[in-house]
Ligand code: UDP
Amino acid sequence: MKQYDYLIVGSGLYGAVFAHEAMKKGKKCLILEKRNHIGGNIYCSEVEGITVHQYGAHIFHTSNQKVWDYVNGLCRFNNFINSPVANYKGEMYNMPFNMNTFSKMFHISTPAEAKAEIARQRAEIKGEPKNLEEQAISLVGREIYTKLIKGYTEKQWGRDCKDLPPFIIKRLPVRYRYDNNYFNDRYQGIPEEGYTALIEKLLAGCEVRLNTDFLEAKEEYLALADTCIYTGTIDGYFHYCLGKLGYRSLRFETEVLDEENHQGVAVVNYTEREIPYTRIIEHKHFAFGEQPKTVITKEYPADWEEGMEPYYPINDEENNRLYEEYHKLAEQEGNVIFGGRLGQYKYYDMDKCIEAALSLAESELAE
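May I have the structure for this one chain, in the form predicted in complex with ligand UDP?
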């Protein structure tokens, strides 16, 4: 008899949802977390009475009824709708790409005029778009590509848009309506008490060891439980034996400002190449706060090196091929299941992450 049924590496959303489901079935779980707090990248802290998204803006959005019911069963969500604004050399454009953007950019007013202008600009792209640049021009034309996409994307990913896969830009809606909602999903909001409260609910009653890196004593920890759910980097687990997967990292610079309202919206994207950060978030606007001070965070993209947080997997062909090789190794690990954004090397949003953890729980915990 091992001491625990499940050893869960990582207290992010994936690990926490799995732990919650396992505990409901009477399973004994131990969570190891190398950071000094729970929650992974959705962790929030409190500063000046304002909930601060410590690792960048997190807006919950989903069209999956089951996932929405699941999170609402744990905490109350507010009615925040993400409507970021892009700042290109001081010109302000609504995002995502919609009639507000087109009318300001092209000095037109109707969907027919916007479509005609974009059709004219996209004529330079022949055939299926082969990279992000071609995909972007074919979606919104060269002018919007140049002002709102090229600089932002090249900062974010550290590469030329011609060397990036088209799918990254297809995440964003393109709409011929005056509608600044960044997402197309049916449901959207932010937990009223922040995401840490959500994770605390999921982990209620679970043993968690913070400041504990599983990889420092892997065999010892694995011996504690029948099964391990591992949500760290898959290449890290195997000591990068087949080579390193590509990740993008970020650096966050947070300041408290002695003013009530700094930018008038939660997220402003800085789309020109010359400004080194990609966005500034003003946290109070996620919760319609009216505190006398405000907290802002500048988000600087960074090349990832060992020892830094790997925030984004770079799912280009070369990395996906390498991931498949690691996945084959993972399948031979027997009692270790790899999950989450880093374990599965997938650009998961929170809802997809919950969906995946619930689906694992369903198969793994079936009687």
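Next, give the form predicted on its own, keeping in mind that what was shown is the form predicted in complex with ligand UDP.
If you are looking for partners or other molecules, they are not here, because only the chain is given.
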């Protein structure tokens, strides 16, 4: 007899949602978490009475009624609306690209004028775009590309836009409305007590071992349970036997400032190449805070190396081909299910991650 029905590697959203559903069915679960805290990249801590997103801004948004009801059944969400701004050499522009952006940049006031100016600028691209720079100009024109896309993208990817494939930005959100809401989803907000509280509700009653690296004793841990839900890197699981998949990493610098309001908004993107960080997050604005001090985090993109946290899969053609080879190996692991952002080598918004975990639970736990 195995000690557990499910061994779940990773305590992020995917693993925690599956554990919650399994425990509701009376299954015994063991969570192994490499870090010293639960929650993966949505982990939050309290600093100066402010809920701090330790691994970058996380704004929950969805149009899926089932998912929205699910999370609200666990935690109360506030009514935060994501309306970031971009700073280009001290010029401030609303994001995503909308009439407020165009009005300031082009000195116009109507959608017809904005469309005409963008059409004029993007006419310089003839034929099929050959790289990301040409793709961006063909979509929104050179001025928006130069001020709001070029530097930010080059920092994110660590490469010149002319050296990046066009499919990375096949389409850019462009709104000919005065609307600064970044997302189009019906529902949006942040847990009032922070995301750690949400994970705690999901894992209530489940055995969790922190500071535990599954890969250091893989066979030993696999022997503990009938089935393993693995949410770590798929190439890491197989000891990189086919080569390493590409990821982008991040570095965060967080500091407490003795001021009430540093930038007036939760997220400011810094789009010029010369500034090394991509954005500054001011955490109190996620919860409409009025504390006497504030906490900011500067976010620096970084090349990923083994031992660093992999944040973004680089889903270019070469990496996707390599992932398919790993996926074939994964299908041969009889009692292991690979899931989540790293296990499936794909970017997941939080609602899509929950949706995928619920779908797995529905099929896996069917009686």
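Positions refer to the first chain, counted from 1. Keep in mind that this is a model prediction, so the values were computed, not measured. Rigid core: the largest C-alpha set superposing within 1.5 Å between the two forms.
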*Could you tell me whether the Cα atom of Phe288 shifts by at least 2 Å between the two forms after core superposition?*
no
